[in-house]
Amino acid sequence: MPETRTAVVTGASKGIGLAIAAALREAGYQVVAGARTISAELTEVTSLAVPVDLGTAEGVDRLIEAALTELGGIDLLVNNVAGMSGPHVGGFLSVTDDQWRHTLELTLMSAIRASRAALPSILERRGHIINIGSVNARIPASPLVDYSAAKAALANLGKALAEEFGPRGIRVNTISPGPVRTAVWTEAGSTGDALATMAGVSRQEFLEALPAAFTMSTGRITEPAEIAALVVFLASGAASNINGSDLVIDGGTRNEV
């Protein structure tokens, strides 16, 4: 493996993406980054921010030539970029074919895309990918029936590519939280924010009730930095025999809910 590691991260300019980018930096990575708008947060972690449509093969596509160009190879994939069209207030009957796709394509599609292209480059160097996934894969909720069936689809994709190519040196895992202080909770407009309307409280209200609602034995929520830490952790090698597996960090969230 080269002196200094590669890596690309996409969906960074906030919240998990963020946090991992500036985590894998200070560890010593030179980062590649990927999102549709680069926020001024992403630019002070790395110069090596590219705006895309990660929706898109074409936005995948560039993603990954630019990483290969600026950094000669890839020794480590974070499909972290996500699409969430809801929440659904008529449940599943009510997601529309685009909402679908839109959720699919930035979901599931753009990690098979960004896995397809970089894994050249991982196994010439016997990288590493990981996909951030989601406790909606294993615990489904109506209002994000389409979040959560991508993020099945994401974890069992990891398995697959574990199997496959972990014979051939590299591995891949999953890391699947649960609800995580970012934008999608905290901020007006967000998911949080319309879930709270829903049970008919405040955004605040819904936020601190969160931690009860889910039965997390800690109490909290996950910060971001946390999710950050286990990738680092994973991608170190310290524990290199950790392939094919979904990590789950939900503060203790109990299966039934």
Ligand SMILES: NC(=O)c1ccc[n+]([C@@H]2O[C@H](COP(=O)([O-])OP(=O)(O)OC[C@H]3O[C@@H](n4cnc5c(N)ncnc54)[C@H](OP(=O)(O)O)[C@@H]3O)[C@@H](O)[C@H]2O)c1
Given for the second form:
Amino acid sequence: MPETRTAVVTGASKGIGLAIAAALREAGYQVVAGARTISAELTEVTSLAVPVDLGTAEGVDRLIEAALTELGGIDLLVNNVAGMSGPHVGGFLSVTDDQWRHTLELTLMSAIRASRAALPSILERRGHIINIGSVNARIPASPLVDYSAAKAALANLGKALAEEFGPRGIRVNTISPGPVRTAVWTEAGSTGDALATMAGVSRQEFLEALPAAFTMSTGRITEPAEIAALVVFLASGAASNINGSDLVIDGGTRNEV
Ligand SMILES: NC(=O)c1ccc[n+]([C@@H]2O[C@H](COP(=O)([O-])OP(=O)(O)OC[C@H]3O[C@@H](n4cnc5c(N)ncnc54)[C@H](OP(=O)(O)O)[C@@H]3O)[C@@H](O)[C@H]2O)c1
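For comparison with the form predicted on its own, would you give the structure of this protein in the form predicted together with this ligand?
Up next: the whole complex, starting with the chain shown before.
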């Protein structure tokens, strides 16, 4: 294994991806990150930030190729980027083919394409793939029907890759968060904003009610740094018999939500 390990993080200009990139840098990784916009914060924590649309095959290939050619290989791939075309007020019957395609391309196909392109190097370096899933994989929500199905497929893919490639010395794991404090919930025009409107309350009221609505026994939503800490722990190999796992971090949400 080379002295300095290289990690690729998809969708890393803000939110959970940025927190993961920063934590991996702190843990000693060279970080290669991709997003459409390269934020100043991202440039600060990465060795290479690649402006790409990860909803396209070309964008994903360009990101992985940049890591392989400019940093010599990949030890860790974090498939973090996802897409959401909703929330769909009209539920399943209102979701168009284009909306399904958008969600599936960014949430599932990006991870498939990135894993396929990175695997030869990850196998050579006995590395690790970590997929950022969602509790919606197991607790689907009708306004997020496309996203929930895509996340379920992503978790399934993680298990399949762990079974196929585990015997060849690499690990593949999924982290499934419940609500995490990012722009997805906190920004004007966000999913959180739309869900708040659907519920007839303000975004702030909606955010405050989230822990109770999700029956979180901790009484709070998760911070991006907590997802990043879990990525660093998994990647550290301190518990390297964790493979094909789906680790939930959701404040103790009960399944019947
Ligand atoms: N926040 C939550 O409550 C929560 C809960 C469960 C799971 N998750 C999962 O955690 C992951 C990150 O979510 P987040 O809340 O951190 O999201 P976020 O704050 O909206 O950040 C999304 C990131 O993805 C990038 N991105 C979006 N579309 C892209 C595209 N077409 N090409 C390249 N990059 C793109 C964005 O950068 P650009 O816009 O610059 O491209 C940004 O860096 C996702 O997989 C999400 O499903 C989140």
